[in-house]
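Take a look at this single chain, the form predicted on its own, given in structure tokens.
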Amino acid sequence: MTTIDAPRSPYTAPAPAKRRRVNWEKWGWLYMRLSGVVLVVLIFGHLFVNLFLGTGVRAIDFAFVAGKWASPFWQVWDVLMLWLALIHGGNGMRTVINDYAHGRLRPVLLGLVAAAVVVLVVLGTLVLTTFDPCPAGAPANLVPDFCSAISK
């Protein structure tokens, strides 16, 4: 006959303590919600300034963009919008890939999405932060007309 130990037997060892790991899915989910709310404000602000203030879409040209990016406020606004949108989109693609890709294809696709996000964030940030519509020493025929007025 076999006997079963009592539930509070002194011979039962406690379960080993599990090391807490970062829950990336939770943080990704939270990021999507928070960045989505901030992006709505940034995008509608961007559209309001570019399309409704002044003379509308006809006013958007190189000079308009150069004038906006001359202000640190608009540089930060556009860099924040760029970073949040690209990371938000990359995180969304990660979710889709995790749902539908299997086997060896999944890490390849995740790596491609991550590489694309990093490259676009770096290039976009460089464009927004180093933009100079009137570079010193540029030939006069290659720069906009308003640059000659600035240099005089």
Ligand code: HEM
Second form
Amino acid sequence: MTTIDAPRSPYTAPAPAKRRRVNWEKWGWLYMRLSGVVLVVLIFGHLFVNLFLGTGVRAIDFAFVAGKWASPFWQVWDVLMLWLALIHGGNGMRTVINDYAHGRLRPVLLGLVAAAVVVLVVLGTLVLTTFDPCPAGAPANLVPDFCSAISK
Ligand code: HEM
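Same protein, different condition: the form predicted on its own was shown, now please give the form predicted in complex with the named molecule.
The next block holds the full complex; its first chain is the one shown before.
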């Protein structure tokens, strides 16, 4: 049976059969803004704690870093800063390369940036998650105080 639309009802064209694809450019654009907001907190928090609190920049040595990374809070903070900043910087460089590089140079530069991001993310994450704050045989004055408690 054929149904006839009521008079003056709007015409709706049949939807074209098209595949819905992920709009990566949109998600990349959004990622730059959202990671930027989180990075402001992470980077300025990092600078404030490392360079301003206590005796400031003079406090930074192996023991200072080892002491910080003994805490899961700072491990998560630094891993987040590493991942968000490197992906942000890599995606930003992708935009710059797409704007200025032409021909065969473009895929070469994009590949180099992607490789640098992957290598630095993997290396940085490994350092952060496998770091030994009390290396065997290290002089006691160069390692955090809690190392002497562990070795006793
Ligand atoms: C304080 C934290 C940061 C904020 C708020 C921030 C914010 C932003 C925003 C909103 C954009 C997009 C600009 C546009 O599309 O026109 C951008 C682009 C970019 N960001 Fe960041 N960013 C921060 C940290 C960083 C860091 C740590 C790096 C390096 C690792 C970096 C590297 C880049 C690059 C290379 C671009 C592309 C520049 C361009 O399109 O001309 N940013 N940033």
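Basically, rigid core = biggest C-alpha set you can superpose within 1.5 Å across the two forms. Treat the numbers as computed from the prediction; the structure is a model and nothing was measured. Numbering follows the first chain given and starts at 1.
When the core is overlaid, the C-alpha of Pro135 ends up 3.3 Å from its other position between these two forms.
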